[in-house]
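Just one chain is shown here, as C-alpha cells, and it is the form predicted on its own.
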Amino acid sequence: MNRREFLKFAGATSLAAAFPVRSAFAGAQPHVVVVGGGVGGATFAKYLKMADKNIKVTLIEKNPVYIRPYGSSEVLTGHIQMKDLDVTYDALKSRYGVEMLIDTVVGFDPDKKTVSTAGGKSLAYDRLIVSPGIELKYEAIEGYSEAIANTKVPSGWIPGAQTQLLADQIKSIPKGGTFLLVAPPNPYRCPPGPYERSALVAEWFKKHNPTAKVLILDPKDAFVTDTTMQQGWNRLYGYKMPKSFEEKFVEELRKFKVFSAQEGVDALYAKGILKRNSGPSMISWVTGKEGGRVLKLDAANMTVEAENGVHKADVINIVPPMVAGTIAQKMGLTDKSGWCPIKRESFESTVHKDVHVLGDSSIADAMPKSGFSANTQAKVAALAVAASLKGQQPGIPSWENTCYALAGSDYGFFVADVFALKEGKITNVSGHRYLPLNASEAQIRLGAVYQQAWMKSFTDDCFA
C-alpha cells in the first residue's frame, strides 16, 4: 500500500482495536515501541532497558531470526555458512525484559501515537523508534529488477536467498571467467563493503580459479578505505596502483613523517609499501571518471552497459542505489532525498514528534551507514529517551564508528572515527583514521584477527 493508504489504514485499525490505552507520564509506566529488530533497533531496546528497567519496551520485527549483513560476504567464499549469520532475540527477551512481537507494522497514526500490525495489534506509545534499514532501488538501473536479482543477477546486499545464489554462482564460474561487481553511488550501507566483497572473491579465485578476473564498475572515484584496500589488492592480487593513488600514498606518508620531503613514489616500492606488478591483475577497478557508471543491464546476455562501453561477465553482482527502508517511507519519515531527516542530538524525526529514526535510514551527516554507526546512535538515543521520559535534559552526545574490512582472510584493516556536534551537524573529529600504510605484516594479520573477534563481540553488544 502507498503512504496515504498506510495512514488511512492506521486510523481504521486503531479504532478496531478497542481504543488502546497509552500511558501518561504522571505515574504510569511509559511505553516505548521499537519498529525494526536490526542492529539499531535491538541495541536501542537493550540499552533503554539497561538505562531504566521500568520502561516498557516492545520490539516489533517481522522476522523471528535476524540475518546479520555485516560479514555476510564471507558466505560467498565458504569462510562461513548462511546459518552463521543467524542471530536470535532470546537474550533481549529473557535477560532484559524486552517484549518481542513478531509481526509487520501496517499502520501509523502520529497524532494518536499508535502503530498497528498485520496481526491485528494496535500499540500506543510514548516514544516510537524506527530502525528500518535500507531499501534497494533495483529499478534505478535499466533492465534490473528484484525478480531478476532473485533468480539470475543477485545483489545480496540484504542477506538471504540472494546471498546463497551468488555464492553458488561464484563457485560455478568457468576457468578464466569474470565476476563483475557494480558498485553503488553514495550514500549506501557499508562503505568498504563492495570492495571487500571483490577482494574475497579474488582470494577464492586465487585458490580455485587462478585465471579468473574481478571487474568493478563504479560511479565513484574514491571510497572509504580506498588506500588501504587497494594496497591489499596490490600485494595479494597483482593490482597496479593508479598514479593518483601513488601520489596520495606519498602525501599521507609525509604527513605522518614516515617519508621525508625528498622521498617520492619510488620509495613506495623500494620500502615494500607497494609491489611493482608487471603481470595481469586479478582485480580491475573502473572509476566514475573512467566511465565506470553503469547505465543498463542485459540479463539475458549477461552484459552491462557502462559509460565506457559494454562488459560481459559470467557472474554479475549489482549493488544498486539505496534509500530508507520501506516502512520509513510509508510512515512519511523521509524527505526528497529518500532518507530521514532527524534532530542530531537525539535522532528524533524532524517530521513527526516523539518518533526517532536510527541507523542506515537516518540523515546523519558525516556518519557512514554502518552497523557500528547504528549501534552508537542507538545508545545515544536510548539515553536521550530515558532522560526525556523522566523530564530530564539529555547529555551532550558523541558517537563512534569502526569498520573492519578484509582484503583477504589474513589481511585486515580498519577505519575508526569519533563524531561530535559542531554547529548543529554531526562532524568527524578524528585524527588518524586508518591502519598505517607502513603497517607490519603482523599488524595486518592482527587486523584480520580483530575483525573476526569484533564480529562476535559486536553482535553480543547488540543482541546478547
Contents of the next structure:
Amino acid sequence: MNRREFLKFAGATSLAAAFPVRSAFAGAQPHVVVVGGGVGGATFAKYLKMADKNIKVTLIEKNPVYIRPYGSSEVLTGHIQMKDLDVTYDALKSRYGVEMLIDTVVGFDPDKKTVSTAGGKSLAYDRLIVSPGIELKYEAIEGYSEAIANTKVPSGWIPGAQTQLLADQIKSIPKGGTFLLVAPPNPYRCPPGPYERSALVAEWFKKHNPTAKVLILDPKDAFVTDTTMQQGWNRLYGYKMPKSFEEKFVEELRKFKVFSAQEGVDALYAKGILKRNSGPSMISWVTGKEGGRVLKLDAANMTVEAENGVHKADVINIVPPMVAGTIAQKMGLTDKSGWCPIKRESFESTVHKDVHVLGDSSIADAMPKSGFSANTQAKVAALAVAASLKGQQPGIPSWENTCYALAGSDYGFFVADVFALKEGKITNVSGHRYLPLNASEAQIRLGAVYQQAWMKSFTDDCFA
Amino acid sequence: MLSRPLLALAGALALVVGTASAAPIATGEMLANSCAGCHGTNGRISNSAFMPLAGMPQEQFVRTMTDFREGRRSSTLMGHVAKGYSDEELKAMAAFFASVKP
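Next block, the form predicted together with its partner chain, ref. the form predicted on its own:
Starting with the chain above, the whole complex follows.
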C-alpha cells in the first residue's frame, strides 16, 4: 500500500480528520507525536520530555500494556511467566507528562504534517517519530501463515499468545522428541535470540526430558555471538564444535595472545576452552552451507523441508524473515530493502522531512536490531529533535549496544559495541565485541547475573 | 537536582575547560545517556547488580573507566565498552555524572 492508498484508507475515518487541530503556530508549544510505544518510542518520549518538558509529546500505541520482547524466551522454560513481560505506560504519563493515546494510526499526510487514527482523531505534529518494530513475513516460507503461527507452529518473535502456546507445546513434547527452530536470514531483531532460545529449551530438556533434542535449521553460516554461544552449548549440552569454528577459536586466542603460535586445536581441549564430547549432542545447528535453508512447512504432518532434506519434529518454532513494521511501510518510509533509510545524526527519515524512524525499522548500519540499539537511537533522536525545535543543528551523536545472551540460566555472555559516526556511517569504535573465549567461570556467571539485572534496569530506563 | 539543560551545560563546560583536543566530541549528556540502559537514567539506580554512577566523583569515574580500558582492572563487559571512549569523552561523561544528585 503506497502513501496515497494509505491516505484514502484514512478517509474512511471521522470528519475530524479534515479539521486537524494545529498546535504549531509560531511561539506555540511544539507538538511531537510518537507512533509506537515499544522501546524506541517510549525511550524517545521520556528523554524528549527530560530534555525539554515544555514540548507536548503524544505517544500513540495500539496496546494499553507493552509486552517486552527482550527476555521473552525465558517464558518458554518457566523461568518467568507471561505477566512478567508486561510493562505499563503509567510512569511515562505521571512522571514525565507524556500524553498516551491508545489507538491505531490509519492516515498520514506529510505535507500537512498530520496523522489520523482509527479512533477518529487527527493530530498535527511538528515532528513525527515512527518506531513500529518489525513485521514478520510468515508467508515467505511456503506453507506458513499467521493463522498457522497462532494455532500450531508458533513464532513468538513478537511476544504474546504465540509465546504461551510455544511454552505449552515444549512441555508436551514426548520423551526423546524434537524441538525444531527455523532461524531467520539477516537482518532480523535480536541477533543472538534464536540461538539463546535453543539453548534455554535444551536446558529445560536436560532437567525434564533429557533425551529430547533441539534442531536448528539456518540459512546463515554465522551469527552474532556464534563462538561464545557454541562454546556454551559445548560445555552444557554435549555439542561438538564444528571444525571451522575450532579454527576460529584458535585464531582468536592467538590474536589475544592467550595461545602461542604453536598451540592449536588440541590446546582448546587440553586447556578446557572446549569439552571433548563423545555422546550425542542435545543441540544440532545445520548451517546454510550444510543445507539448513528452509523451503517449506507442512504443518499438518509437522515436517519442514530444508535444502538438506525433510525434518520431522514434535514442536516447530519458526522465526520468519522480517521487515520494518507495517505502519512504516504504509507511510512510505521504507526503501526496497523493506527497512527505513535515515540520517544518522538525528534518525530523520531521508524520505519525509520532520519524520524520524527509530529502532528495528531503521537502517542503522553496524547497529544490531535490538532493544538496546533502539534505546540509544531514541536518545540521540530526542536530543536532535529538542535542538531542532529550537532551530539548532543536532549535536555529535554517540550510541551503544549491549545484547546479553544466555546459554543456560547461569551461563551468560554478550555482544557489546560503542558506536560513533565515521564517514557518514554508524561504526563500531570499541573493537572486540564478545566475551573472551578464555573467560573465567566467574565472568560467565556474572554475565548471567547482569543479564537478569538488565531486564529491570533497561525496562526502567525506557519506561519509568 | 540540576535540570537537564544545566547538566548539559556542566558537561559542555567541562569539555571546554578539560580538553585541548582539536577533534570535537559529543556532550557529556549524549555520551552518558548510553550508560543508562544498565546503570539507570542519569546513572541513578538502587538494589541492582549495576554500579550507580550518579554523583560519582569525576576523578573516580575517569580512573575506573581508564583502568577498564587499559586492562588494569578485569571486567566482564566494561572493558569492552571503555575501549570505545577517548580520555576527553570519559572526562565529559564523568563531569555529567558528578553533577547529578545521587
